[in-house]
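Consider the single chain below, provided in structure tokens and representing the form predicted on its own.
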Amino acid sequence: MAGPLFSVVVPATTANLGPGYDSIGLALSLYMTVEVSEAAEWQVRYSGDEYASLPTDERNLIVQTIFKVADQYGKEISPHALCIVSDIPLGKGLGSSATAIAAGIEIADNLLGLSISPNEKVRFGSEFEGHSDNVAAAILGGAVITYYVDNELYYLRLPNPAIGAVLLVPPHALKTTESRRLLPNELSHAEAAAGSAASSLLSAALATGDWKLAGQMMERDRFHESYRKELLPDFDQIREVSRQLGVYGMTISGAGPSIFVAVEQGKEQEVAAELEKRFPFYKALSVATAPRGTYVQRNEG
């Protein structure tokens, strides 16, 4: 039997980094790998129960992705076989859907020699997602500041963060359109506006690499945190611990359930094992930027 194809490596992501909600992404070094061969049928199969709801024919959502690709560039693709291996918490608020989207891109592409650009494949993923945050940091790797209103796409990426990062990961999933269900309709123009300065301050901070201002600022979001936290099970109190042990800032990851906490490099696993240790809840995930986006392995021979 022939071999696979290649391989798409994609990243983790969390995402808003407290204000910059729907904004902001960051790539983590948690990977999700899919490994791409021929098949006279759409399949998909995964490794590990975590991802064992999933659908494993056509209705899944890298499958979808790679037909969208195709129907945007009026091409017609054959069946193909995808395993893939991942060691990103489904459902928890780390970009696994985002991560299926810039996989089924990246693959797309190069089933159908497309050359897509990496502007394209963010609009892409932005479209297919809804929103740019997540799916332009697992494109790109990196902080990637993004514009998504209205199908007008800006971004900025920021190439290699240099900051380490804790992950507390809860037992259990929750939707993103569950946790959207709990946000207002309307902000008033000063939280709107508190909300937005502290987004801007964040973006500079991350622009010239200041930690110590960005994790200030992720604590003062506006737009999401306050009516979500409530999910997140001893949240004021790990916040409280996280400032004792000298982190740069913690907040909500994505939509949740996990909680982000950005702190100085070398210092993951002192702070992971400590705050574990306090909130047995969590699991607790030491990490690292991820510099580089999606990508492709070849296979050799």
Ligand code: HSE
Contents of the next structure:
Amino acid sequence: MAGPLFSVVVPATTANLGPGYDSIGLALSLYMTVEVSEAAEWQVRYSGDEYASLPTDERNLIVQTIFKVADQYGKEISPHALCIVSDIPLGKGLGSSATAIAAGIEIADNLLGLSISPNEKVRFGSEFEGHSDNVAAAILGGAVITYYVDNELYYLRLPNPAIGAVLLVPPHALKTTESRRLLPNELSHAEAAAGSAASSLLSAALATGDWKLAGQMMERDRFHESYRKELLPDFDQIREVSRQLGVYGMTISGAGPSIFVAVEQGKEQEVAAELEKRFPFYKALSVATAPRGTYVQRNEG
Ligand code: HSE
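Since the structure above is the form predicted on its own, I would like to see how the form predicted in complex with L-homoserine (HSE) looks, so please show that one next.
Every chain and every other molecule in the complex is listed next, the one we just looked at coming first.
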């Protein structure tokens, strides 16, 4: 049997950073690697138990995305086997579905020789996922501020943030659809104005690398935190302890149920150990930001 053709590597992401709801995404140093080989039919194999519940045939999200991209370009695509290793927790608010979509776009692009531009990849990804924050960061790496509204897409990729991060990951998963159902249909004008002010200043602080200010704004969301935090045990206490530990800021990671804590570079392990000791319900992972988005590794020889 012929060896793998190539592998695609995609980082995890945290979305929103508080008030940047559906807009801001940050790539993190946890990765999914998909090895692509020729095969008689589509098959997907995951290493380990974390992803054991996912479909391993054509219903798989990566394969579905490959089909959609091929379809967009009016191309036929022959079956392949996808062999996947991932250290990204599944369904925990760390962009696992955006990672799968970004992988599918990259695989289709390479198998079909399409040379899709980064802009088009972000557009496809946003269409497939329904929002742009996770998928833009998964494709481009670093921190990305996006505007994806009524099918109009604009984005700005910022220099990779020089911070460390701690992820508090609970044992249970939460579907994004379920978490979005908790949100109100409408916000008052005053609430929207307050959320927008926090989001604007958060963006400016991220762009200028002022993480002290960015962390303060991360904690001033009006769009989703108060509706979702009940699902995250000890959320308020974790915020209090995080402040005592001198972190930049903490917020829900994406739609939850994980928590994202931004810390000074080099402090992540110490903060992770302390938070895990105080809140043992959560597993604390210390991570870095990922400067590089989705990329292809060619298998030599
Ligand atoms: N912006 C999204 C949300 C991220 O908060 O629902 C989750 O995919």
